[in-house]
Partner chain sequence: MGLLSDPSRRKVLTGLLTRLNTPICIVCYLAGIVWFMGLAFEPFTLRTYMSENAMGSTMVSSGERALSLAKEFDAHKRQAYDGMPVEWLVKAMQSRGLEVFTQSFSRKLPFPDENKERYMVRGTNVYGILRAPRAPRTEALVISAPCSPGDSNNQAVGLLLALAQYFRNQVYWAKDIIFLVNEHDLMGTQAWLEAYHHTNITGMEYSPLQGRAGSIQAALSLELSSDVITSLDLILEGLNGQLPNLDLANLFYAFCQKLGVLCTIQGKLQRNDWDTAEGYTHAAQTMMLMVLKQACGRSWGDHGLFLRYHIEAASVRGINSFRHYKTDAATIGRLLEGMVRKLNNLLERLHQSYFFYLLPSLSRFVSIGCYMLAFGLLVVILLLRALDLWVHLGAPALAAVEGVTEAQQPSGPGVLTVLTPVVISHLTGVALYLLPVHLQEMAVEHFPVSETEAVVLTAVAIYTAGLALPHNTQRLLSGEGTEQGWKVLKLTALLYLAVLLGCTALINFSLGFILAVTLVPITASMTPHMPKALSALVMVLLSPAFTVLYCVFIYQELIEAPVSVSEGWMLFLSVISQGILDHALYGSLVYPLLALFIYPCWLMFWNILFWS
Amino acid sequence: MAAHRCGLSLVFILIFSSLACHSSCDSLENANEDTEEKQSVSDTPREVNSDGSIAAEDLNERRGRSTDAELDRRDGTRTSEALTPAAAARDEFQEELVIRPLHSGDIYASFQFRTLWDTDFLQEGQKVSHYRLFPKSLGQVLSKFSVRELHISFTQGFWRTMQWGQPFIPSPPGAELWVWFHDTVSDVDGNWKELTNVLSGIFCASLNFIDLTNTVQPSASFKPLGLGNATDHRFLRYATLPREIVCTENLTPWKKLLPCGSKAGLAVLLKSEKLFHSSFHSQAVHIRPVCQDEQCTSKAWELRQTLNVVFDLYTAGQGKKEWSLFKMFSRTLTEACPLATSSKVYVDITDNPEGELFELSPATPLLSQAVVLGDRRTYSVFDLTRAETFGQLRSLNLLLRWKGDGGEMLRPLLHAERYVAGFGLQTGEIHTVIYNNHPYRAFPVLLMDSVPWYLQLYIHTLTVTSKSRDNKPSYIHYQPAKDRHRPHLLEMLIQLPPHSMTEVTVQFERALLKWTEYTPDPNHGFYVGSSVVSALVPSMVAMNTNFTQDQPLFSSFVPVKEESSYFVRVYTEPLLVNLPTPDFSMPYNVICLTCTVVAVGYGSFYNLLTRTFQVDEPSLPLAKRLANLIRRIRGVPLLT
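For the sequence just given: structure alone, the form predicted together with its partner chain:
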């Protein structure tokens, strides 16, 4: 990768390298695709009945294939017109970093990388084998498994809403994966299974542990974030792995999905030794179809890679209240990614209008305002595509120097937490507490709980109380678990009164597992994933509903439908529950042995106590009996 500077040649080197990397997979996948094509051909007659457009489709398909072939040929020879010029121009890549000093003295850094891919292979059923900025590994997955939307996050740590406020994109501890499949998919479960295994390979994570026992189909909590208004939750799959540990091996494949890798642009800051020396680390990939323009005449695939990290004041700052890019990431910025159309660093200075809280250097005249999470925030902007940003040193090292104390933060309007109540290993109670801190507005929230089957929920004990009064949920969707097959799913729409605490409790019994079902460390406990609270929270300021308008990436992830409220998702902490566990060591054998002995002994003793024993008189031989018969007739005493 020596050819940093000349952008176009770099593109092709990237493409080549990725092609080389995946050539082995390609051959396999081609085989699969062939079979798929055959299926689609065999499917067409059925479609004819409805559409009657077999000829046109056939033509389309052929054209698609021929262009494919052409493209492949052109790849080697020509450079710039790989795609039609218009399309090539519309693939784009943006990167941005938001730094928000938190009231607690910690610092929150959020990276967002957005790749737009101007193609719509699912709709037209055409095969695409040309990838410019979009990572090929993900593109192939999307087309093979007919994925409409894919969201995956890996998080290490728990977002402390009460100290840090709301994150830009929330995620639960561990791994979370939710996927909307295209409604043409017939075997969703099969696709899901394969998809998780493939993703497991791509991200070097244990996603292959996702199976039917921890997958649910939420009916309301997870709506598609991109185009299309799919509501049939049969095509949605949601799973979390709260136990998943995120580390460098997950970061490296994630970085490789970026067009510039970690060689240029903001991604140079992503050094694992610093990122994992923090209070919170979360990385995510979100893929969804979006509109290219305001009229939505053409669609595009959007890949958003986000990475959120919170650095701790005490452990990383060595007590000095001072932050710099170098201190946080042990790197400074020297250039933008050459492939990026925009590359910006935002620093949140809303709480610091006159610079009384902290001092930011170098100063920038560029200010930007954005409405984020119901609040109007002001940001200092550093545009990395402009040379003057880097100054004379040719490097940008942002420096934040605290002056005063952080002061009190406004309590976040929505907040939730969860814990297990009770003691002993037989029963327990899950408490979910949801706080509405809005002084005068009530709003509804959707609570989703997915509980593994080995906690047997007593759904009749479900209570929802707010302000010590019963609060009847207006919508309840409950799917009971099947032992060893599927988890419980509980979704509720609850109205939260203003300035209140709502408590949802449900009792459970701990199941006795078969001895092979215990994990290798059974005494650690078993995890129950976070519950998800999704809500439209009343906004203090008018939200920006114009989705396509040019705005910072962090403020434009979740589409806003109305001005008066904004969407928030809050994850509670996962639970660690102890199940009744046998002692898997020598005493266990002893117990088995004594039980056996006692069982045998009990049988004999019971026998002894309930029966009476008598000496059995031996029966007389035949001769004596005959003699007795005669003696009886004669009236003589009998023989014995």
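Only the largest set of C-alpha atoms that superpose within 1.5 Å between the two forms is called the rigid core. Positions refer to the first chain, counted from 1. As the structure is a prediction and not an experimental result, all values here were calculated from the model. Compared with the form predicted on its own:
- Comparing the forms between these two forms on their rigid core, the Cα displacement of G601 reaches 2 Å or more.
Mind giving me the form predicted on its own, seeing as the form predicted together with its partner chain was just shown?
Single chain only below; no partners, no other molecules.
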């Protein structure tokens, strides 16, 4: 028996030794492959500039090849797939930061992160199991729910168009979500409900409160921004949560979607305590299919993460007009994201050609011009992929020091606002005012209103006036609401005369809700989402309709089809409407009164039935009690 045990132990020892030998050989082979690859990368010829520095393009190319190979090896992919040059060059990541000094002395900072994913999982039988730069959580969501386009934004504050101009990518206050589903989806409402629940968990938001009571299907206001010209609005869903509060728990999962996270590149500036101590903050995620070249021979999925923030001069506690990256974000830039093919910082110097408005340091000889929102702008460019950008301190801290007043800003060509009129808690009137500030050009706008079901609209009271005259809309789409099932949807195509103010009014009646349908703070009021105004605004300069990879990210989000106009979307303020509210203190008063009556009445009756009464004999005085104590000791009869 002992010999048998010894034989088994020898067999196990031989097996374990062979396995260890194989694993060590594999590790040595992997190490040799790593050293050979590093040597091949280092032995490649380098393009050197006149000043002796390595060309940025060659450096980025080698960095992208080595990074892609390392990621492929970590994920356990096949060697043939990792060494395929086409597969390594398809996925791409770019990051940009645009800083625009405003005429009010504030600073507008816009972050743009773009990830291209070379795959097409909408094809039948196409399964995707490998993710390099694209976040796997979003890729699985797109594949499971057959999403063609997804646009989601979280905004804290309201964008002041008349003071700050037009933003690069607008968004309404609160949360906004609109999705185009693939035309093969049979149950769109079911996919929409599951998608909102999943996104609620991914972004730590209250998107699970989106249901059929606040979801609409716009017929003309929201068209696909990517490939495809879908016109069947049955596969489109749009919803807003105007009361959604944006905080750190929404920013953290948003930053985790980036390839480098918040550890390198421009994302190191996204410090929550600084971003949320601002006048305006908006973060968004846009996913759409795009072309990879001008001929559109290959397709890819684009994930664009944007973050816009406006720092107020007085809110930030600055005593003078002087801004820097450290003062805005409490951090400076030290390196670009290693996975990024392009990492740049743009500073708008259009209004400061000779440096008479503000001083920018450090200076850069790189300049770039781009047509943004119908205007030609000039930017100073800081390329983070170049070592000379950071200087000897290996740190980039841009400083803007104002020299004089900013002057007056040009009024935006399109502006809109909305408010509630009337008195009492029975009826009211919604006013939407749209301004066309162009001196001699008229253009049409598309107005979309989504009103909750508890505000019962009277469509026969709808009026549209321009310059004190009736302005008949050329297109009206109205879908009436159903109580507790769907909201009102109103879309109109209105022609705006030049240099005019157009007012749209409609009356409504407030409905009575069930006592369980009120919010925990019903006297605060109920929020109504922003109106959406979409238009092709005449451009001051010719727009570039050609597709080029060299365009900045902030100027190439919305595709341009005409050289004489550009697309603008404007959101109005959300409304706060009071509804007839019952006296919720009455149940409390009733409960208190009832409990008091029960305690006094039933308590007294219960005591009479259960308590026993005895005659309490008076106690003897102290002298007699002492005498009785002595008598008890002596054995003498006690005194009474």
